[in-house]
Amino acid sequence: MKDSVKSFERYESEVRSYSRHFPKVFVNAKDATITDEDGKEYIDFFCGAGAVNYGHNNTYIKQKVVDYLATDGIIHALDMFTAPKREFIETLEQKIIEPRGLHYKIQFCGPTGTNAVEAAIKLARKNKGRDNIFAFMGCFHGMTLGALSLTSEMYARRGAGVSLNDVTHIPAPYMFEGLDVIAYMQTLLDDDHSGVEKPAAVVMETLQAEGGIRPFSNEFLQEVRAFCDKNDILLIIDDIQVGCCRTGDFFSFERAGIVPDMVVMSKSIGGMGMPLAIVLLKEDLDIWKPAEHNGTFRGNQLSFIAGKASFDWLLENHVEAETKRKGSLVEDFITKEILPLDDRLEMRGLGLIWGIDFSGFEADITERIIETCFENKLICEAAGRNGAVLKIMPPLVIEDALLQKGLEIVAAAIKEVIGK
């Protein structure tokens, strides 16, 4: 055991995860790189699981936070009115939501994605007077009990220690060839022997990230929206990881031209990794009573400052268009340089979230590739069933040359591991 990590090994809970893959002590980060205490610099293809889309210590966003701190501005205010909250709300509504022809109220909840999911499903049940929720197999929606009941990964579910109820998991459209998923859901509602209660909501990601980087087609998203409309069911889109321009548009559902009833967001909505989570909801659904869903940290003022700055910055720097352009570079590189290495390899993705699927290989191959990438100064992670998908998710601000270098490290690692 190295001296630098002894304290963590001795005192920190065994629940720690990412530090097992990346056993270094990190001290600095800028844009798309992270530096350890030995001065070694790593290319970041992990992006804080999507929390730093606009880069580590984004210069513009960071300066706004520093400037606010220098004023002795209020930091903690529960859900009281503050100037930073007003600016965040007005900028999100007037520069992001309304220009897209959308109309949402904003709920601030506890500053984690799972708490936003908890709030959304509570509100859906309150509106519809029904207990059940539909979620898709392969989904990940959080680790608190309500959100975990939606999450399909058995490893995570077994950690609950209690029964996880009132959710029906629907086969994802990629799982069974020829299965009409919409007809399947309709049958569950119409057949008085299905044994399934009508849900208050369908909760879904438009691209299952932890499920293996699996985008749902525009047509399927449109069909789910129509199914919900037909059956008086709310549609809740989980944009926690794939929102904030990750797939190319600010909202991941824009490509399908649909309007969800609620949208849950966290991660990069806080601008630069600052903790923040929100629920966007149609006004007629806002039937909460005061403090019916609350939390001590549902108003992080520094997150409001950073989040507001991120909206201004992404619009000024055309982040959506740049994400789509860089995504094409990734897709082209994987197609030409990685897929030809073995005909068992598969590729999926949108914008700047891509996956290389090693399901046809031995069980630990993705883990070995990640370790080899880390040895060569690149941080990336796995997703999907049995962790078989190598996830490529750099900050959206990554420069083309650094993106290319990172992809070359990935390709070299795959060649090396496959060769062994």
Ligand SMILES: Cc1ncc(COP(=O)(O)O)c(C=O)c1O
The other form holds:
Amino acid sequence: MKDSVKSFERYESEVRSYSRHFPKVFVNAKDATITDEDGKEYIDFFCGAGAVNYGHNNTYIKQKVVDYLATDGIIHALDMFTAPKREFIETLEQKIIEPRGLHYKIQFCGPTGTNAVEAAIKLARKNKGRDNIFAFMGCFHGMTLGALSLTSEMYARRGAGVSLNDVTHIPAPYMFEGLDVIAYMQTLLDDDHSGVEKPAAVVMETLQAEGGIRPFSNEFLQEVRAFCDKNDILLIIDDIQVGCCRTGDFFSFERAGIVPDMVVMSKSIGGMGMPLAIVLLKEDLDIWKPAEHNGTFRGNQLSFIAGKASFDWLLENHVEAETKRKGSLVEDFITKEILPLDDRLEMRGLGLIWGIDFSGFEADITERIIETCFENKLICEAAGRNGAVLKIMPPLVIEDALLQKGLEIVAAAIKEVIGK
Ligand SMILES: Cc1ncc(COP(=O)(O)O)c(C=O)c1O
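Can I get the form predicted in complex with the named molecule as well, since the one above is the form predicted on its own?
The complete assembly is shown below, putting the previous chain first.
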């Protein structure tokens, strides 16, 4: 056991996960790089699972946080009115939500993504007076009991220790060729022998991220919206991982021109990896009574400062357009340099989230590629069924040259591991 990691292995719970793939002690991070205790610098193609879209220690955002700390600005305030919260709300509404023709109120939840999912499904059930929710197979929505009942991955579900109820999992459109998923859902509602209760809501990602980088088509998203409208069911979009410009638009559902009834957001909504989770909800759904969904850490002031700064910064720096541009560099690279390596390889993605699918290969191949990348100073992760998909998700601020260098490391690791 190395001295530097001895204390973690001795004292930290076995539940830890990412540190097993990247067993170094990290000390600094700037934009798209992370540095370990030995001074080794890594290119970050993982991006805190989407929590640092605007880069580690983004200079503009960090300065706003530092300035606020220097004034002895209030840090903890439960859900009381504060100046940082007012600025966060006003900027999100006036610069992001309203210019898109959207109208949402904002609910602040406990600090992490799963808290927003819990709040949204609780509110959907309260509005519709129904228990059931539809979710798609392959989805990931979090690890607390309500969210976990949506999450489809069996390994995570088994950890619950209790039955996970009141969710019907619907086959995702990519799973069975020829299956009309919308007709299938309609039959569940109309057939008095389907055995399935009408749901309060459909909860979905527009691109299943942990599910293996599976974008749903614009047409499918529009059809789900129409299905929900027709049947008086709420549509909740989980933009926790693929919101905040990741797919090239601030909201991932913009490409389909749909308007969800609620949107759950976390990760990069906190600006620079600060904890924050919110539900955007249509005003008529806001039937909460005061304190009916409470919590001590609903809205961290430093997250408000960083989040507000991130909205200004992303608009000023045209991050959406830049993400689309860089996304096509990644797509081109994978198409030209990686797919020709083997017929079994597949790729999928949007904006700056891409997956290379090794499902046709032996079971541990993606893990070996990730290990090889790490040896060559690049951090990336796996997603999808059996962890077979190599996920490429750099901070959106990454410079072109570093992006290219990172992609070359990935390509070299794939060649080495698959023996080409
Ligand atoms: C789409 C999606 N929803 C919900 C969550 C849960 O967020 P958290 O881990 O912050 O609870 C995640 C986390 O990866 C996610 O990707």
